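So this first bit is one chain, no partners, the form predicted alone, shown in structure tokens.
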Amino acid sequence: MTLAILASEWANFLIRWVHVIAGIAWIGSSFYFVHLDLSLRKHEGLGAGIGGEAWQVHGGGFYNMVKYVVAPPHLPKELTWFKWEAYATWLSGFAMFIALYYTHAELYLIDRTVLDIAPATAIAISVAGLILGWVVYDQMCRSPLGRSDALLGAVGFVLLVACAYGFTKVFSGRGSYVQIGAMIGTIMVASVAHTIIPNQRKIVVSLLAGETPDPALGAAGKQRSVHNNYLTLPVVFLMISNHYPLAFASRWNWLIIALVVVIGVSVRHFYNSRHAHKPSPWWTWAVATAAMLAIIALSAQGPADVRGAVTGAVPAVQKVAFSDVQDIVISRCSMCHAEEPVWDGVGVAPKGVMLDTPARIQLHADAIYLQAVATHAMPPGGNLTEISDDDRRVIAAWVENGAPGP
């Protein structure tokens, strides 16, 4: 192995590495102010312009939490601003996203049984996306549409549902998945950078000044606070969702995107009427239960390249040898599934799978049915290898039959 790849595979690491740490702050910041908002009461005894407080205990300590409605009289000496957790998450998630899906493009993003297109067509289309997806968006909050929160939310699904529908008949099914999601992603830190800071920004130089603040600024702000925190979740699932092919490879991927949306915002609709202590709406876990039923029951209609696929009942084949097995495997997915792939660009095996000797073979036979015949997610960008139907089938019959070795 060269030294290029070995940097290659650790500078991955690394922003794989910055991207879970920043993540994670950032969604525990998030949803922690949402839950501390949530749960302020008012009551007699607050100063002036305090719009509530909560008390709370971790740690061995207790906190008493104020907020004031737009700003306070005063502006203290030391003020935390939350922003670096999110535009870290973001540069780091772009980082990877051209790593492996910009770098690798024909593997990855590209699949020539949906869309026949150029890499840096597909690239460009891709970024044009990630751009539109937040000017829509802030377009649609800044217009009288974005007065009524439940009408908001309604057309922006609608136009989210439509965007996964449409990148489903462009990319591959991993990559649409991964592509809805960093739109997403960029919608959220944008807001962070183009809304609620710059808003924060503004009401500290009015403090300064001695004015009082804009309460719009404050507002504003909030909005694309809440509108992160009901997202969070399905952006986690779509940037994870490369391990599940049953999701991204099937032939229902882009309504299982508006079902995992659905779950996500019900979930989070639950925790946070609990955080502001309303009646608990268990009908979400219901709704949420009937959502992810629904994904299974579309995952099993067969993967998007419905032609040959082996679904229902494995077709009546003879028992077959491995070694007709070894042959196909050997020959369509050790070129990248090996102790030394040999595709240009993939310095080690993805996920550590090598099927390069006839126990590896055997080892990974579920891993084979369901990236090759179940979901036919592999051979990846279209089937670069030109798997056959029949291979899928011998394939199926062998894992039928027990998956024997040689």
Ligand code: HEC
Given for the second form:
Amino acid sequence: MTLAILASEWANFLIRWVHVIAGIAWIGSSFYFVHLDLSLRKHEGLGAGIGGEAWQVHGGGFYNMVKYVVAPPHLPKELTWFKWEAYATWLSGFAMFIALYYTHAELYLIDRTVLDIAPATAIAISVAGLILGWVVYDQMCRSPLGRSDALLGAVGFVLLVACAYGFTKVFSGRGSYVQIGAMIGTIMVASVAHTIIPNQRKIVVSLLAGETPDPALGAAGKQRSVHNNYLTLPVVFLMISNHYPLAFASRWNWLIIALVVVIGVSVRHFYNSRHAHKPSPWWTWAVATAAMLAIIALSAQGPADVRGAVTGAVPAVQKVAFSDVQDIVISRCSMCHAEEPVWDGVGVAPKGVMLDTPARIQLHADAIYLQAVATHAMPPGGNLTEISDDDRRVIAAWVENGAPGP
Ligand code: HEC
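Just the form predicted alone so far, so send over the form predicted together with the ligand.
Below is the whole assembly, all chains and molecules, this chain first.
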């Protein structure tokens, strides 16, 4: 093991650790504050400027929360700001995006069978997407469209699905999923950095000057923070999707993103209504379940790369010798998936999956099937090691006949 491999493996692992922790802190505080906000109740006797009150119990103590709708009459000496959760999530996420998807663009971001582009081009398109996504979203919220939550949501949804469709025609399936996730994540963090926190600061400044702050500032921040709340579930799905090729590498991958957004928004709507003590909208679970069943059905429709797709059951009579399967896997997969990978840029067997001995190949039969037959996620990069369609059929027949050993 070289020092470079050791360093890059641990750097990746540590950034991922930080990213997940920061994300938990951010999403946790986002869920908490949306819940708190919705559960505030108005009643007689609340002080001036207080919009509502909530009682909570946690960790052995009672909390009495009140919300000043615009600002308290006097600025408290100590004020906790919630922003580093969001910034740390984005910074660590972007670092990981660079370390994997930009540094190894030909493995992760590009699929030559989708679009044969140079790594520099792919990276430029990805960065442009992140910036444009934010600019378009921000302008939409500021435009007259921003006054109607329903209209804004509908237009935003259509644009998001258009992006999903577009990116799956430019990047690999897994690359486009993480790209869309990163675009939504960037929008969410940029809202914090560019709207929510600056508006809050302006409120503080005008308070200190003895003026009454403009309520529109708080309302704009609130709108963005509600959007963030609705976007969290789809973002998390997209970020963990890369282990599940049936989602990102199947034919309807872009439509699956659309349905995941529907699920995420329905589920949040259910909880948000409940927390606001409104009648529980149980129908949202019917929507989410129907969308999930549709996703599962769509994911079984074959690989995104239609050419060479193995569809339908492979006839059981088609006997396959294990040695044929072994030859295919050794010559198309084991340059990366071995104890000592020989592929440039692959330091250790990816995800610990080694396909270099008969026993290991048999052990991973189902995973091989998922990655190389049900989808064409492997070999990566748009079939970098040029497995043939016939070879995929041989693997299909082997697994569907119970993956017998040598
Ligand atoms: C050019 C290198 C390369 C080749 C060739 C390759 N893979 Fe992979 N494989 C990877 C990388 C990189 C990952 C890790 C992806 C990730 O980070 O989630 C991976 C992951 C996997 C996984 C684990 C997926 C998961 O998320 O748990 C399986 C199974 C797999 N490959 C099977 C195959 C099969 C089968 C072949 C041959 C048909 C193959 N690979 C060829 C690079 C390769």
